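First comes one chain, alone, set out as structure tokens in the form predicted on its own.
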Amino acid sequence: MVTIHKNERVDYLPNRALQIIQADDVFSFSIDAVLLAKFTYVPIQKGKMIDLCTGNGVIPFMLSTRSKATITGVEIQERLYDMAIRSNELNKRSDQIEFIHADINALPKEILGQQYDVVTCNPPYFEKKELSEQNVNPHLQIARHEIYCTLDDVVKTCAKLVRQKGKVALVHRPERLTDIFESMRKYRIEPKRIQFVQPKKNKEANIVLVEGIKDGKPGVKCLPTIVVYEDEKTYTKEFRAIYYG
């Protein structure tokens, strides 16, 4: 029997096949994480993948529906790590997925000693200097702001972990795209695929998905933009197919 603590709840992931433990006072998964899990190329039958800043484990769980590769999730916040562990038990995915409680800037030797086919990350979006005094919840501050890791830290760690010609996939804000490209090339990750996500057709993109290859050849493809909402409450047909498919 998996323990569900007070103020926690069990939600279904979009595919309805898996469940995840969540709570309102810590960072819950959003469409960003689901889109990243659907966007990145994955090995189908075998291989190794690792997800940094994994939170409560949503990306590893989503990836496990697309691949038989082993998947590791790394999370610095103990409470989110504990929720991921219990969600793993709930979904009976422990043979495929493991979670590590660690700082991505101080990973254990058993992780640093491996090479992964795919490295994914949904990192904190906002620089530490943008930290608002209005948000005093430390769990949300850590998830949203670069308190424990910067964007450059994330890309540097991804480059250490990914094998030669392996893939690194990130989700972020479009205003940080130049920073993403600069860091990727600094650490020999060549950007290869990007895709923007707009909340509505007439709105600016507020999400960008980027995938690079370790020591890949220059040349980037820009995929068709994803539009999320038809109106205030209705998802577009295209987004529904990606999100629930």
Given for the second form:
There are 2 protein chains.
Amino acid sequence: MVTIHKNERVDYLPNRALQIIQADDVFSFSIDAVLLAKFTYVPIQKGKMIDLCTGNGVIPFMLSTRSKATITGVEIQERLYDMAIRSNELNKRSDQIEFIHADINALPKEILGQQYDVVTCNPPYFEKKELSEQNVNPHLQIARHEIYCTLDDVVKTCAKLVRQKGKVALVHRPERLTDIFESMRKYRIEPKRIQFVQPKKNKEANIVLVEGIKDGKPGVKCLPTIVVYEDEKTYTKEFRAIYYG
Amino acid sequence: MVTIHKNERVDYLPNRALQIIQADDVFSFSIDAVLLAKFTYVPIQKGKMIDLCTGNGVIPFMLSTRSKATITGVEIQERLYDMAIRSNELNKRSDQIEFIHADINALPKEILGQQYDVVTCNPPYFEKKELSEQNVNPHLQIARHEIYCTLDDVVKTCAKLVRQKGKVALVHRPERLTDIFESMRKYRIEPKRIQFVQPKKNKEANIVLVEGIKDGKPGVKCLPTIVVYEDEKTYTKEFRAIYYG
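Show the form predicted together with a further copy of the same chain, please, because up to now only the form predicted on its own has appeared in this conversation.
Time for the whole complex; same chain goes first.
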């Protein structure tokens, strides 16, 4: 019997394959995480993947519907980690997925001793200096702002965990693309595939997906831009195919 | 009276404002150059711009239809430089545009002593190692391959010529985006605006436009992706508006 707290709800993943516990004042997944879980390369039959800043575990759950590899999710906030382990029980995926309550800058030895095929991360997007007094919900602040880890910390940890020629996949704001590329090269993760997401056809991109390879050859492919909305209310056909697919 | 050699033809720019001498076995402008001339910021009433690797001068001519600033075009190949100066006579723009026959890695002092508001460049796209024996036309080889200048040389020269807070705008292949960003930061040109061009809606981008600011604040905007073709033969409405506009 899995406990659901009274501010929580149980949602389906967009592909309806699994369920996930969410709460608006703690953590709910965004389309960014779903797109990352769709964008990243996965080993199909076996292997090891790890998702940093996993929140309520949306990326591990999504990945588990594409791959038989084992998946570890790492979350620093105990409240979110607790949601993730309860969703894991709910979905009966504990044989494939495990969650760790840890800081990505101080990972336990058992994790640091591993070499993963794929490392994913949907990190906090905003720099600490952009913190405002207005948003004082600490759970949301930690998930959104670089309070416990910077972009450079994230890429550094990804690079430590990934095997030679393994993949590192991130989702972020396009504003940070220069910083992402700089940190990736610094830690020998060569950017290989990028994809932009625009809210509408004539709007600037507000999401970028980036995949790099540890010690990969230089040269980056830019996949076709994803446009989310056809009009105010309707998703485009291409977005629906990716998001619900 | 302007001489037109027998392998040459006189074309209009896409906006039909000016004419340009071209020759398929020497140099004809590409949509890349036109898109760069449309993408880049220009000072409207006064100022100084310079275009490196100018070829037959397509970018200076295009820019002159958007701005009253003076424009210098620099070309290393004498044959192309000669086409550019004849087009300049043809268009009677010598009061606004000048062409220099020079190597961007060894520019004359008069040029190096200036500080330009805008520096543009549509450089050779391919690394020297990609040179094949198949394409032995030296004019086209020099325009397409990094024989006389590498991407890093280009960005270094742009950075030397641009004034503090001035703009540097390049067009290149998306494959080189990591290298572009790396060189830009190295020479203190902070990437500020990028735009991708896809041949079709569902195809990878094959052109990227990048604008940076000398000592600008970090943070890059990704403008809406331009899609060129609606189907095999038809340009999209958005592309026509930019290209012919």
